[in-house]
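Just the one chain here, laid out as structure tokens, in the form predicted on its own.
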Amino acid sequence: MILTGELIINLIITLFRIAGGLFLAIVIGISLGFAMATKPLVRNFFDPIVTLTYPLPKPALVPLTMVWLGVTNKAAVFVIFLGAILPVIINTFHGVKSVDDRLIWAAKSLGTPEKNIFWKVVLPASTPYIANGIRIALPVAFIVSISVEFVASRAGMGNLISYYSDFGFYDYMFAVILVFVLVAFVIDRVTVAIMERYLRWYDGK
């Protein structure tokens, strides 16, 4: 399969997938959780709908995104955007909350501007959560990636996991489901060791 080329395009198109998504859902994670942690009335009106979508399997609405938007890369990449922003946003959002006041008052009083507060202090403050957050969407998004490729694709790493499964190869669907793991690993170990190296002075209290 690694010969043929089978198995690279296809992995390419499922991280291409993966990646599209992620992207969407760290940057509007990141500014809504930032927004419902500072503005009472953003947070009053999109608490519900994360509370409400959080249990919700991201998979069971492939069906209605395949309505709006066909068998498309934007149909994957949106229920992979769906699945992966809600982490991103509630470690956010407590992130932006745990900052301890002392914090902002300290750098008030070292004659910090208050337009400066929230790059100076907050977003470090809290980029620890949102490194969380980011690291916690990343295996739900290889996880929704899958599930939509089952069933709303004709390609990706799903499509070939299903394909040699109708078949019964199943040598062969084990070997795609073995590498698509191995690719999930070493991308999470490879973002593990980007926060170690960036967050060496956080000691986790």
Contents of the next structure:
Amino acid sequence: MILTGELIINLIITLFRIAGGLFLAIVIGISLGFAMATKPLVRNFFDPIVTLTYPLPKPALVPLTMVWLGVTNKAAVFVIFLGAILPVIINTFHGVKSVDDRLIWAAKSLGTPEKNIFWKVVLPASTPYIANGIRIALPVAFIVSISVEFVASRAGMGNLISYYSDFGFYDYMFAVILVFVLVAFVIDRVTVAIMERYLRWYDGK
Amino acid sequence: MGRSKISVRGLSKVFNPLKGNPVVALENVNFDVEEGEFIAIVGPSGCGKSTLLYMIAGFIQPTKGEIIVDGRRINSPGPDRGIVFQEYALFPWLTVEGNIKYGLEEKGLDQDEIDEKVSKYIRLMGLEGFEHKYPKELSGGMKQRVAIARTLAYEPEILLMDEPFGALDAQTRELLQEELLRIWEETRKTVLFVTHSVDEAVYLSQRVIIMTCRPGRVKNTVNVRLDKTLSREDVITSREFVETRHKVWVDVREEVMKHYCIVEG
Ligand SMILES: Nc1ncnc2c1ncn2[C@@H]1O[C@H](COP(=O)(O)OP(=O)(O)OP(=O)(O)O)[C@@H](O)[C@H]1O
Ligand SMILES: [Mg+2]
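Could the form predicted together with the partner chain be shown next, to go alongside the form predicted on its own?
Next comes the full complex, and the chain you just saw is listed first.
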């Protein structure tokens, strides 16, 4: 019974961190992906950064982040953000690049001024790609959150797992892992269901 | 004669001029279109018909020459020129109704007017029952009808139509040809109609422009004088139709044969 209370509190802490990191990754990732696809200057600056950091295992940044931000919520959210933003940037970028010119032309000859083309055509046309990026970012955020909490946290599911494992409470440890996996699974399914609902129109080749 | 509605002067288009393999799509194309005229354009595949329409629409810029519409040199798209794309180019995230509505909303019409026009063109194009379907749920022919409805509903002065009936079955094609003629007679829009069908070109238009194979130039222009008050049956069996059709066909055939010679030898 001590377990249940502890479990819920730590689960909430971890989920809040994931939500924070993901939220920032989505907002900033979409903006950056769009900017990179439409502005060569932005692209030239961020392209090498994205390419270099993509294969990097994000938990490797934890010690560095600890030095900088300490053992704080901010540090955890920051590393989750770093892990989740890359798939969002990359997919948004490809989404914008793959918008059919003819859709933009059609809109222009139907009276859409240049300044509205982004909202009217480019954004809706690339939502399937953006959604895909978010879908990939989701498990990344879950994995990274646990890794961060192993080391750089005094709370959260990762912290709980390593705590029980250090003290040999392996049955408790497995219970925590199981709960976390279940929660992650449900969140993933719900996300996919929402996306499918809103992307009914998409003819995924 | 007054000022032309559209004037195409010395128009050339070269794709990839600075890269490895430049493609000369059009070379020194010249023609004029009067207000209210219905022009058909025929020519072998790849001779630059779509490219020509895209330049008149203002989507791409000529390499040489210019296009004058209503006395003004055009260099960007405008609401005066509506286009029906060969590949439909429907907005996939909008329903049939949403696609037709799009331009009307951009125009800022009020809701009643929009609803009225949307249902008018849905009826006209035989799209009843498909209002809430997305493009991916439609056949090629259905998509084409939506694309035509979307452009017609916007009521541009100039209609640029790129093989708009290409994906339709023969019966629907004939029905929509009649419908288009009726609309044209009613509204007297200026129409540039690209087609592969010599019959269609002669049946619909007042003048057929035949293009050479690539690089596309104007090979010949054939005037069509048909009595449009007659029924379809009487028109297509009339001597004038048969003779004009033959004239156009001979020119087109010559170019298509040349095209094959180039491709194969
Ligand atoms: N963006 C482009 N870049 C390079 N080449 C192009 C481009 N667009 C068209 N072309 C080439 O220009 C030529 C003319 O193309 P276009 O699509 O205008 O022909 P078309 O007459 O419409 O053919 P079809 O009857 O098959 O529709 C073709 O050889 C085509 O490959
Ligand atoms: Mg074409």
